[in-house]
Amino acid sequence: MKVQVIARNIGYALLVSALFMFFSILVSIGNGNDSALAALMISFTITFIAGIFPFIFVRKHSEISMQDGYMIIVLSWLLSFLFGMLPYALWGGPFTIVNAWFESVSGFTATGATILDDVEALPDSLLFWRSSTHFIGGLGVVVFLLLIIPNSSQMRLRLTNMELSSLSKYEYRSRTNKTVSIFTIVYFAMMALSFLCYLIAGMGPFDAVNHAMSVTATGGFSTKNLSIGAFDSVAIDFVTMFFMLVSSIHFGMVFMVFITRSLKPLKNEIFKCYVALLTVASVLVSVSLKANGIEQGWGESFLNGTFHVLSYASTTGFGIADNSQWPMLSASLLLFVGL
């Protein structure tokens, strides 16, 4: 196992961390200095130093084994996790050491679980930097990483086999060298679009992109304590929705719609099951709160019930209402797509 190899590798991705906290430090500076700028003008400190300090003092070697490439997989997600809980537990209030580490490894992971009880509460700053942390683990630190390796290097062959499932790369079969490529447009182009459809929908451009982020991610981070619902919006409901659908399928499937100008390849097999199993899910959810008299009128009804089936099931975890009085068949369901 060659550390020279590994400390390298990890480098790359700390510093793509920390030009996202560089990011959130304009955030801060943009709202006349919010409480959350020297927190993370530390972290960025920090992280940029750890990153960039293989690059000083480690000789560049480009041969990587096996070993060595699990290793920078495993290695580059906790140090993520360890250096991005740094701004939460620097600025402190209700993030503890621990509440730290879970709202990092949550953002990061896209998993969307937070310790916060008002997250409002939260400065511009590092709310766009929680959010961040979607946008980076949605497409992967180590993608990220593989972005900046050069295509010819066997180090970035390896990596891309052993990050990516079998099943993604047959999806990418006509243009293998050009994976991780194929992820990154469509996973920004995604971004870009979701962010335009947010505005054009009415929402503020700080938590247009903050819910840009996290709709590609499909994790569920947002600026406000009420989710998607406290912005009282059909529109924003419906471009929500639309992102939630479009951000759960195969990255692979939506590039060649793009590229093709066709919907050919939503002709799956798999893409018609799955949307087959949403309507079904999406009208038992609705006719159950209808009948419930959870809702007063069919319109609201199918609103809520397709919104939080196509939440669970993308596992973005929005919401518009509350479903913890849902009656049990839509509980259920709701579960069950989520799986």
The other form holds:
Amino acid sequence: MKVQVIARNIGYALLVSALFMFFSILVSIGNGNDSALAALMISFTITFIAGIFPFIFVRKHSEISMQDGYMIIVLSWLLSFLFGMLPYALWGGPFTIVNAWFESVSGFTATGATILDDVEALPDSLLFWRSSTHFIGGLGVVVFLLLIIPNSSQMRLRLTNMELSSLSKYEYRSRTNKTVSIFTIVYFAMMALSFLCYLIAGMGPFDAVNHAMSVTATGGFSTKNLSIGAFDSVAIDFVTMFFMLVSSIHFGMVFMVFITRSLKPLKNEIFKCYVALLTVASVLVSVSLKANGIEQGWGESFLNGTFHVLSYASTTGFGIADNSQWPMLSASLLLFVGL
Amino acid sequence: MERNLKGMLAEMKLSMRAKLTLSLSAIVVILLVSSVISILEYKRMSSYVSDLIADNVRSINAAQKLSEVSSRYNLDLLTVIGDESVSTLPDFHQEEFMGQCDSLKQSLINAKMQPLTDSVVYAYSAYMLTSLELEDVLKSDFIDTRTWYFERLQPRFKRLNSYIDVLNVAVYEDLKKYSATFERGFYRSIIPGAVAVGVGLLLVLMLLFFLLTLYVNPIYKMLSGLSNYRSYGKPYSYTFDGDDELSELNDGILQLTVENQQLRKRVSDMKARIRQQKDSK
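Based on the form predicted on its own presented above, generate the structure block for the form predicted together with the partner chain.
Every component of the complex follows; first up is the chain already shown.
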């Protein structure tokens, strides 16, 4: 096991985190040096130096073993969680060491669970960092790393095979070594597109970029306590639903739709089954909401029902209503589609 | 131009000196920056809470002084009421009275204390104004002085003391809260320092590992190879992956040993030829 090679590649992963910490610092400065500036600067300094350190001694290696590859994947994730908790822990507030670790892991794994009672009490720069952890983790810490490694490298191939699930690697007329590029292009393009759509729908730029990062990663971190429901906008609800659906589809499929400019790539059994499941669940949930008097009109019922079905099915976790009071049938269906 | 730049970057090598300087500088930077920020955060928290605690103490002192002044005045009044031979009323020190009220208002800690402080000031004013009735009470034949005291003045005096007690309790609660905040702030302010020290240690360990793997171990192996060559004539074949002066040194040693070996062979061949010529003669 070549420790030097592992250290160098983990350094790449930390540099990605450092880059987004730097963006968060810019957000803080843009907001007139909010309270998280010091915490972010310390975190950036520490993460950057820890990331760049191995590069001082270790030259580029193109050959890695399977063992080295596994260690790179595991340690990249773990150290991303560890360094990712620094801004929270150093800022303080409700973030004890355990809470900071929880928030960091939840962000990078795109889980979306939070320890915060009042999200809006956080400074904007910290909210941006929070959403950034979704963005980095949504694509995969190692996939970011793979962007830097040369195409022809055997290491890239090996790490791609380890990081991506077998379902992700199902080829849509693309060679394996192009999979990473395709995923990345689609991911960034969706993030940019969702950002524009949110802006057009009436969201402010800061909220738009945060929600774009969150919805693309199907993470669920919002800048508001009431999640998407805080905006009280049907347009924003529809934008969110669309991108939750698209983000939960295989990126290779999305890529082929844009390349071929047709919906033919969507005509496969997996996608058809998925859409059918969503449709049936949405109808059932909506009818249940209307029948139990939770919503007054059919429009509201279908909107809330479909939104939450998509949110649960895509594992995003956004909400536009308090579904803790929903009837048993609706709640059970939501849990089922979430599986 | 892009290819030249890429080529240049690929060929860019760091010398041993640069590597060691950079790595140690990185560790120093981490420790320095985070220590400075930790100290600044601690100072900021410390002065903020110190100011708050000082304000609390000032409030307590002002309230206590009011209480003392009013108690002393009350005793003087009781002396006049109780001892019929005393007919001089105690001085009503208006300036001191106004000064105490202003002092208490100025020692306000936060807005939530305002109503409590106002209550004390009003109770104090009410007590002092009621005490001024004593002159008329003494002159009156219809009003009993003692009855007047117990029915008019004493309730106001008790109310004043109770408001002062409430204010003191509120101030003490605040003091406790700020002490807890200070304690929490203290631990928070040392976290950046602790984190930096932790990461610094990690980097030191990493530096130690790299130094051992990339410099110390290769030097030992080079020495071992040289020793084998000199003692047993084994060819020097040690190679390692490096891009700095140490790998150049190793390449140099390799080359020297090969040349030395060739030289020795040439010398032994020449010796053999000379012997042969001697024997043939």
